[in-house]
Every structure is written in C-alpha cells, then in structure tokens.
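The chain that follows stands alone, in the form predicted on its own, written as structure tokens.
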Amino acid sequence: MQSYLRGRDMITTQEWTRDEIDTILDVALDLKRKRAVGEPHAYLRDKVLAMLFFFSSTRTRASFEAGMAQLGGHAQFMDSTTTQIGHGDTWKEIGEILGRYNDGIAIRQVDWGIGNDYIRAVAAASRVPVLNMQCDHYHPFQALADLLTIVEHKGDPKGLTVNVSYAYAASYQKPLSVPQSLILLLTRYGANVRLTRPPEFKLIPEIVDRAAENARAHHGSFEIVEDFDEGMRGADVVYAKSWGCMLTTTDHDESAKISEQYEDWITDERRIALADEDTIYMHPLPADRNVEVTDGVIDGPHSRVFDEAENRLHVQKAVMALTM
C-alpha cells in the first residue's frame, strides 16, 4: 500500500501503478464501509475542488460534489459557458489561477481532438492536483469504479473473461474513453480482455497496442473481435456501450449512418444468454433503452449497473483524499 501520494493528478490509471491502484481500491471500501455504517469522514475539511465543465453530465457532479461533501470540503461547480474561457481565459490561466485558489481542479472536456491535450495542459500550469472526470482519451475514474464493481461481484479479475463490446445507440457520436480506459486498466489485473467492435468503430492504435502489451505483462489475453455474438460466448463480464467511429469519421451525419449498419448490435436476453450463466452485466449510463440494450437485462438479475454507478462516489472519494 502506497502511503503518500498527494499532489498527483489523474489523468489515466496507466500512469498510476498496479500498487498505486490498489491502494486507492483498499481506501475505496474503507470510505464505503465508513459511509454505511455512518461514520465520519471528513478528511478533506476546508478544502475546495474546483469542476470544470466543458460538457453536462449527472453521475459525474453528482458524485464529485457529494463526495467532496461527505469528505469535509466543498465542490466549487463551474460551467465552462458560464466563465471567461469563451473570452480569453486559455489553459494557462485555469491551472495557474484555479490552481492558486483551490485544492484541486477536476475537468470534463471530451471534444475529440482536445480534450486530453487540454487537461495535461492544466495540469502543467497547475500547483494542485488536476483529476480527469472524461476526455476523450479516457475515464479514469469510471474505469476504477467498474474494476472496484468487478473485484466485489466476482473477486480476482484474473483469469475472468471480460467482454468490452460496442453496441448501437441512436444518439451522439459518444466519447472512445470509457472502452479505452477499460482495456487499459483490465489488462494490468491479467483479465482476459475481449474488444467486440465492427471494423469502423475501431479505437487509437496506440492505446490498444499498450493494451496488448498490459495483458502480455500480466498473464491475461487481449483479443479483438467484430461479431457481436462471439464477444458474448461464455464471457464473465459482459461491458456492451456506444462510442462513435471517430477513427473513421468525425462527420456526424456520416457516422450516423455507419451506426445504422448495426442496429442488431444489442444486448438482449437471447445475447445475455450466450455469456456465462452468472456473467454480469455492466454499463457506465446513460444506456439508451432497448436501443444499447433490453429492459430486461438492465433491470435484470446479471445487471449491476446501480452498483456500478455508487462505486464512482468511493472511487472518487479515495483519489480525492490520497492526492488532495
């Protein structure tokens, strides 16, 4: 267990050890046992972190600004319309200035090309630590919620066959983060690793390479596969999400119809079958119902997508009390 790591930033759990990770994992069910049971936490008393976002979200605030609340601080909430960042405040400002004002500066900044430039660069500016509530690289932190959710649902992740699968969904072209934050954490805890995507809907090479190299570093396997069905055969975890085809396309209109090819791309009970017969069914929300996948999968007996959802509260918590 790692005992000092203040002041580091979360950008993506690859730059964090195996050691490092599993710390904030034992302080994560410290901090939900305490929450349970009702005791106090407040190791963050006095302190401020300032939330910056470029893009809306409800688990996201939600999570942080109640975090934040349970651990002693406050969470200072900051629409990006709402500043100067439209008139002049560039990166620069916002590390050196939030920076000087705050504890530590959270960012939601996924605009493709961007967003993970634009966060490392604050960071760079910054003398607190800077943590990544989504970009468009990664999402560090509902990764670690998800491998939290998994080590409590089904123990050790090695050895476990995790399905990370694309499916359809009729809305925005969504990030690449949340799959390429789960190949890259998944891999180091020697799971073995499924990437389930149609040939168009491929993720930055460089992050699949490190992924590959993960899973060769830590006794699992990484594979890709492009039907929907495979992916699902006797896997342990089944992660089925949208993202959009940026690899392809950045035009919406043209990804649109390239998503349309796969409509059948949806986790129902007959795909839900295809698994393990105690496979668990997980999702980072929004799903968009019966469109991603069934009603009665997710309100299912394999789904744990509501204890999914609480892990970011812990997770989170224990990044912020360790590095704040």
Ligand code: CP
Second form
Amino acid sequence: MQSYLRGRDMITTQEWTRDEIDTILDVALDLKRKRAVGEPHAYLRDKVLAMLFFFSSTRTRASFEAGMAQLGGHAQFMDSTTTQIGHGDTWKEIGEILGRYNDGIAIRQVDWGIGNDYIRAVAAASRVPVLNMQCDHYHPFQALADLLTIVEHKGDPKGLTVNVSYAYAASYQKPLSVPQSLILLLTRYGANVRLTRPPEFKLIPEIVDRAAENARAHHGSFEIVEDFDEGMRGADVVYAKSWGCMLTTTDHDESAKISEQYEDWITDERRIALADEDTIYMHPLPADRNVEVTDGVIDGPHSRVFDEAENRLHVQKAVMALTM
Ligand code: CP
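Could the form predicted in complex with this ligand be shown next, to go alongside the form predicted on its own?
In what comes next, the whole complex appears, and the chain from above leads the way.
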C-alpha cells in the first residue's frame, strides 16, 4: 500500500503503478464501509475542488460534488459556457488561478483532439492536483469504478474474460475514453480482455498496443474481435457501449451512415445468453435504452449498472482523499 500520493494528478490510470491503484481500491472500500455505517470521514475539511465542465454530466458532477461534501470539503461547479473561457481565459489562466483558489481542479473536456491536451496543459500550470473527469482519450474514474465493481461481483479479475464491446447508438459520436481506459486498466489486472468492434470503430492504435503490452506483462490476454455475437461468447463480463468512429471520419453525416450499418449491435437477451451463465452486464451510463441495450438486459438479473454508478462516488473520494 502506498502512503503518500499527495499532489498527484489523475489523468490516466496508466500513469499510476499497480500498487498505487490497489491503494485507491483499498481506500475506496474503506470509505464505502464508513459511509454504509455512518462513520464520519471528513478528511478534506476546508478544502475546495473546482469542477470545470465543457460537456454535460449526470453521474460525474453529482458524485464528485457529493463526495467532496462527505469528505468535509466543498466542490465548486463551473460550466465553461458561463466562465470567461470564451473571452480569453486559456489553460494557463485556469491552471494558475484556479490552482491558487482551490485544492484540486477537476475537468471534463471531451472534444476530439483537444480534451487530453487541454487537461495536461492545465495540470502543467497548476500547483494543485488535476483530476480528469473525462477527456477524448481517457475516463479514469469510470475505469476505476468498473474495476472495483468487477472485483466486488466477480473477484480477482485475473483470468476473467471481459468483453469490451461497441454497441450501436444513434444519439451522438461518444468519446473513445471509456473503452480505452478499460482495456488499459483491466489488462494490468491479468484479465483476458476482448475488444469487440466493427472495423470502422477502431481505438487509438498506441493505446491498443499499450493494452496488448500490459496483457503480456501481467499474464492475461488481449484480442480484437469484429463480430458482436462472437465477442459475447463465454464472457464473464459484458461491457457493451457505444463510441464514435472518429478514427475513420469526423464528418457527422458520414459517421451516422457508418453507424447505421450496426443497428443490430444491441445487447439483448439472446446475446447475454451467449455469455457465461453468471456473466455481469456493465455500462457506464447514460445508455440509449432499447438501442444499445434492451430494458430486459439493463434491468435484468445480470445487470450491475447501479452498483457500478455508485462506485464512482467511492473511487473518486479515495483519489481526492489521497491526492488533495
Ligand atoms: N458515466 C458518466 O461519466 O456519466 P456522466 O456523463 O453522466 O457523468
């Protein structure tokens, strides 16, 4: 267990060691227990987290804000459209100035080709830790909550077959950050990670290569499958969600046309029956119900989506308590 992580940024879990991530999980479970029994845990009394959103959120905003209050501090909500960002406040002003007012800066900036660079630039200008609430490349707190959920429901991830799959959604080109964070993290825990996606929905090659390296180093496996049903077969964990085809095209109409070919990539009862009989179904939410996944699956006996959403709170509190 690591006892000094003060000041660390959380931009991607890949920059944290296994031992450090184990520490996050350990602290998260302790905080979860303390909340369950009503034991006060005001480790961040008088501390303030700035939360800067360039994109909408339900779970991320609500869980960071609740988490800071439960830790005895305060979370300051900032929406990029109601700041002076449009009038000249750059990453330098945000990092320098918010870093002087606050004890941590959390940012969601998912714009393709911009988000990760922006968060890293703020971190370089900031004297306090910067927490990535989702960028175009990574969603580290989602992946940490997912890992905790898998450990709680399936035990040690080593040897588990985890199907990280594309699913169809008509709503918009969702970031690649969730599948990329998952394949990076779960391969470090020795899981057999299966990335299932149509050919047009590739992930960033350097991240895929890194996931394969992680799998080799941690004696798991990593494979890519292009058939939706094949991806489901025998999986201990089914994690099927939509993402965009930004590496194929950034044109909205063209991407909509490509996506339409995969309208039948919906997690339904027949697909879940292809997985292991004790499989768990996961999704970070929001899900396009009856498009990405049927009501019967997301509300059914295999689904763990609400436990997964709850774990966002506990892992985020752990990282804030350790770093701020
Ligand atoms: N899973 C997730 O990040 O949810 P929100 O977009 O609602 O924050």
